[in-house]
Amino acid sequence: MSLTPISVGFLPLVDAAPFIIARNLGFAAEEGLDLSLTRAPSWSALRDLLAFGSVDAAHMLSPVPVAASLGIGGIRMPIDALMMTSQGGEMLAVSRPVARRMRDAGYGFDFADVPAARAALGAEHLRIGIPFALSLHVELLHRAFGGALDLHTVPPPQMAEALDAGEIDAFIVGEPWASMAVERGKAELLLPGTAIWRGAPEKVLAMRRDRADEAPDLTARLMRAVWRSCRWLESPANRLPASEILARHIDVPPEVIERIMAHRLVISPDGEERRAPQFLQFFDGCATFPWRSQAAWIGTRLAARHGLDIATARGTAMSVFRTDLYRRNLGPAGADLPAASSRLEGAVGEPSLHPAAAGRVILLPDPFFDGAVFDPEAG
């Protein structure tokens, strides 16, 4: 059988796993796809590769399709999020001198208490590295630490070097680059992003809208391959083989990746460990479903910080998260389909059953650290 070529861009992160596994374990080939992977050096480069047609689809930060559709960031182009590919996976780390100051002041690095971490860190006086201005990392920082932050864009693999060079004092980044900074003796882990928002929508399968519309069968096959990869990745039995495959694509030791996938983080060069529940989710709890309420949250945050009309931005953002394609293409494959495409974000306090298109689905906790609830229909 001849395979249809399709190219996907990615950054070297653990949450690129759905794309790497789809290629390496044959999920793409079983859908008749010859999936090639293009490794990009930065998020801006990957966005441009997608926008200008150098790749067909991309492993992408969830705010980027929304920002592109709103014309934020220098590109105005309809780019869609066809499905979620991961939740969480972000980590806030600090330099060893900053960590030492915090420990000397009595802070215990509990990995859970955001207000205590904010008070101990004094973030308004620090230079903080971010992977891209249009990222959930930035939104989580502003949510937890306020608006007066000194942010500096650094490609994810270069965070440890920037810290060591004294260019930044702290950073937030997708794993494994925070853990690798710890491995190299350059940093200590302060907070997982999930301490700020449990189940935050981190990465998506992104595609230009015109490309998705002109090749609906190709789009459906790619979605099914990635969805099956996400399902495979969620099984604890697959962590070791997944880690060994990922290590070859992102150039870090497989044991570091396996710890991350098990939500078991080494927070300091002394070997101290913490567990982070739901730290990185690929499938369980409808993790692949592109909730339009999450898109509305992103659109609201971007509009507020870029001076856009919030109601218009919400509407545009919600149209970018393609629940229609998800239901059409993945429902027949066996995906859980919530009855509604929007919900109250931050309202699920414990694993619970919710109405579905057929029967019920289990949703996992998604609280914000401050107990807030986001209503996408509120004015």
Second form
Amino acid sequence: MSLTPISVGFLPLVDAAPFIIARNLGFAAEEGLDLSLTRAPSWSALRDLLAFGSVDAAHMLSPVPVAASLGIGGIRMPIDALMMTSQGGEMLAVSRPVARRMRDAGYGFDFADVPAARAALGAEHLRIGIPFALSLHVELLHRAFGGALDLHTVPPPQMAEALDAGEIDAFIVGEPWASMAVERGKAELLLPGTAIWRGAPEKVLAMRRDRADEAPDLTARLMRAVWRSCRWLESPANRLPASEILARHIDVPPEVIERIMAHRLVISPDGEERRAPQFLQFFDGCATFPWRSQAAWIGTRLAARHGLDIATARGTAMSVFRTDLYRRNLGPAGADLPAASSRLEGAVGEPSLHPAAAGRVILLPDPFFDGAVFDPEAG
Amino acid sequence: MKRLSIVLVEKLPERAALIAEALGRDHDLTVIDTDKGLARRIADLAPDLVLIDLANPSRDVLEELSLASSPMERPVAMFVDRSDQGLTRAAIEAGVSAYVVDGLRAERITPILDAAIARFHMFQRVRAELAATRAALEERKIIDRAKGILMKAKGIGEDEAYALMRRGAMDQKRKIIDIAQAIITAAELLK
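And the form predicted in complex with the partner chain, for comparison with the form predicted alone?
Now the full complex is given, and it begins with the chain already shown.
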């Protein structure tokens, strides 16, 4: 049987794993796909490659399809999030001088307490590196440290150099680039993104809406391949081979990737370790389900920042997260299907059973650090 | 027509020179060859148009500028001429992205973008040719060395030595350069 070619763009990050594994371990081939990977140099380049058809699908920051559909950024075009491919994985880090100042003031780097980190950090006086203006990273920063922040876009692999050159004092970035900055002796880890929002919807499988709708069979096969890849990645036994394969695609040592996948982070060049529960989730707790309530949260934040009508933006955002395609394409493949496509975000305190299309599904804790609950239906 | 101020973000001096040659006469072109402080430098220059290699990871910095909504800052938008997606696609395929200030008319941008696309293609071609020539020269050197080794070892002439390698390559279904490399490696081990 000849395979159908399909090209997928990605950025060199640990959370590109579902795409890289789909290609390398044959999940794509099992669906009759010859999945080729295109490593993109930047998020805006990847979005443009997707928009102009140079790639068929992409590993994408969850706010980017929403922003493109709202006309924020360089391109106005309906781009959809077919499913989530990872939760969490963002890491906040500070320069060694900033870390020293914080330690001298008695801060213990507990890796969990956001208000304590905020008090010790003094974020409003710092220059903070971000990977991309339209990212969950930015939203998490504002959520944790307030509105008035001095943010600077820096390509993820260059965060360590930017710290070293004194251009920034701290940064938030997707792994492995924070851990790599620690490896190089340039940074200390402050907080995982999951300390700010445990259920942070980080990356999606993105496709142009017209493409996804024109080729429903191809779309379904790609979704199943990526979903099986996510399921494979969640198993602790697979972390070792996954790390080896990923290391070849993102050019960092496999042992660093393995630590990240095991949620066991080395936070300082002295070798101190911290654990971060649910730091990077690929599958468990319906992590692949594109909750419309998460889209609503993203739409609300983007609209507030860019001066759009919030109710309209929320509606557009919710239509971008394709729970319809998820149910149709992944239900028959065995995916757990929650009964509702929207929920109260931040309301799950501990692993618990929730109503499903058939039986029950297990949802994992997804709290915001301040205990807030986001209701997508509320004004 | 009024000269436009154009910023080119480009680390490769050869490509920067090509673009400067095409655009420098009619416009004010500034080349920035480092990522350091890129956002601030562009903001200071306040250009009408920014050209940047699509493969440059710092392109996301320009995206940040394009989202700056303060009226004090000059809005920069990625150039997507909605009446002519062909031009944008051509630009993306050539690997060039353009950011323009709000309100700059498409007919002023099109010739600049056309010229930039042409120069990006030209550069790619030149570089591919250069790489091919270099590889060919490198191969010829290796083959010559292997030929010399065979001539000395077997007391044969140059043509005969070459014919011997060629026959070896055909028999083993390998390239002549691989055979030559193997001869050199073996000769070094036997030294």
